[in-house]
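Here you get one chain, nothing else, as structure tokens; it is the form predicted alone.
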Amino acid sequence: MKARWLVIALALTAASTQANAFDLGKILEERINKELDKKDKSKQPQQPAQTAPAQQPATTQNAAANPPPAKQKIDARQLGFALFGDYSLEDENRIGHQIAGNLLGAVSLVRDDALQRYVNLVGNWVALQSGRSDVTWRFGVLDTEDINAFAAPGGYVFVTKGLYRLLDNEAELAGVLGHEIAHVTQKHHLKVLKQSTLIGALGQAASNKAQGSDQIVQNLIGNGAEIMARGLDKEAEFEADRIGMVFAARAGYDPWGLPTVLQDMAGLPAKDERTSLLYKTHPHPADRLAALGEAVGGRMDNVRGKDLPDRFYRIK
């Protein structure tokens, strides 16, 4: 049922999107530029037509030419939320739903029910090992040859078709999904939003429990494009690699599935167009491998898990 919901409910958002000849990175960047243009225009004050006085004192003219900087009012509730508050589960779900919907507005899911159902089964099994039973996990494969994966708060996880084609077995898929699941469990994206200059808008929305505040969330995340195109800092990615590896191992998979995928990605040509957005949102796979090897050391040497290459669903 979860796979069918993902294919039907979320895919409706992207029903009008063309799947062919599409550049995910370009589309996300265009959405960011549009949002920034809107914000700049909204900040420009409208100048009403006025008749200038015949004469003004010199001090008044100087004051008009060089107005003092406007004093910024600090909302104590917003400041309190920024310093000590946290997002509720409802906030997390609303933000994640908005980001996922906007992402699917840029690129559709692969129209293969069996594939989507399989990825949801594997993803939900790995997610059971994460301890986040308070969210509804949803997984999907995006119809683009770009090599990348995305997560959004509230349990939304997407893998591109290009990345899926690089995988050779179920353990590798579990490792990739475990990495994205870790972003959700560690609330990495929510931390980015909280640190952003737009924190005041959400702080006010959360404290007032505003009705119909989806537009506030929409403004906060910038159509979901900025947070996806900007990516997370490298420490968050390194942490997700470590935790994702553990989640996959807990689920009974070979823990070295994710490092194998990173090794395969590191071996791709430097100018491969499919990885252009990947390197904007993630550290280089070689750097991730080095950090992962240093952190894990020999702790996983005696862990035995399954690869399950025969059960791995291969895209036709």
Contents of the next structure:
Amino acid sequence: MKARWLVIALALTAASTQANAFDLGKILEERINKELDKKDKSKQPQQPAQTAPAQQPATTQNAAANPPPAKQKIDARQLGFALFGDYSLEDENRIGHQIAGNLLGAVSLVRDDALQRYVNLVGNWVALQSGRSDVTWRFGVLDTEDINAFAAPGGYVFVTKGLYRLLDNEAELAGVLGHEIAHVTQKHHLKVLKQSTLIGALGQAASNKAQGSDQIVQNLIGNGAEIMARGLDKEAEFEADRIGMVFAARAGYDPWGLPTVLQDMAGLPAKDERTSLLYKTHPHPADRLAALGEAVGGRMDNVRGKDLPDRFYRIK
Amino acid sequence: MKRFRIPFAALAACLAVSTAWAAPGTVLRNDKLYAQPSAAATVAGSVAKGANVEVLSKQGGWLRVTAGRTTGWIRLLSVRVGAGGLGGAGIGDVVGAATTKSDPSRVVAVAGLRGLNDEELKTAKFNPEEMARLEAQGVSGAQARSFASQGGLAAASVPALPGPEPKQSSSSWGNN
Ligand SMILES: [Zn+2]
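If the one shown is the form predicted alone, what is the structure of the form predicted together with the partner chain?
The next block holds the full complex; its first chain is the one shown before.
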């Protein structure tokens, strides 16, 4: 396993220093076939991403010192993000831009400028506490009665009108946005992409040499905004609750905003169609309350914050 | 506008009018009942995970509840307000049945409102006009800071919460 990775690392490095010296596409095809073969044999494929970091530093340094020639048929960096280590900020922004734009193709923004501005002001203030200032944060309220919220890499955050209607004050909004902001700072969706689409991305890149970069990103994220319907693992959601609650508290809000919204959601009828996607992508609110309770205990006992119910923007 | 509010929110609204109103709740983790909404207050009793309580009122991170013959304050995150029991998939169905039965107006309010579905998301095409609208609505950090200070908000130092300890899933009686 390790040896094979070394071979690919060397192949990539070589390819980026000596253009066209290797048929990179062919190497990748072989690599993909091996991966697919392995997947057939065992239901539990090994995670190449866990083996990769060992070779990562040398490879990235080489890539940085010797940028790939412009005329190369396959952009080694495109493959690099899937094969070795992290996505660059540029990659993250492109992926997030595509996901957000696709989501907005399924549901548009509420036509209420005052509402959208209000949510952007609260969201940016909470995001200022997140420690992530390298992305441009954008917030939007989606025109659907569905009860949900979404985050995409690169700082895109959405709440639905249905969820917004459940909120009663600014601290609750801050808690909900804090949860989504945490998904971005923890790069939860990028981690999912790296795990689930590694092979697909390689195959795509190898077989569509002439395609534009937008198409490469689209193929990476799958169809439309389906990544938003796929959901993250439970631990990522529990982590976003813990971090989101802290972000809201650091922004000076009452820390109990997010728990209160979770209580509200837990009280909704289970058959309510407005929550079907939410429950498909998130653990049940009762489980989220329990998990958050384990982490919080008495740690927020001395944290005081504001609710700001009077300033809260109410949807007509 | 507030016709979709659910038990927990209804609780807050009702309490303002009458203290006789109570909502059912389920204890999510073993915890203590205190005489006051503070962990420094006298311990009035203990409740075990799964126990049913009556929720009487809410104050910050605390709920005033009655468990058996004891009334006291318990941490907000130790109780799930509503009739859904411990929750999770499946059990939640009981909530729907119970809630619609006790409040027929809810059926009317919810009917016809459907959520997003997988197919809509899968077939979605990039919408440049809406993206332009989203970008145009963005605000700067300076605007957000001034908005915060207008509301009397100041950044506070709050330590991160710990993640779960491996293999230590069930709560103990003394963990607060
Ligand atoms: Zn989430």
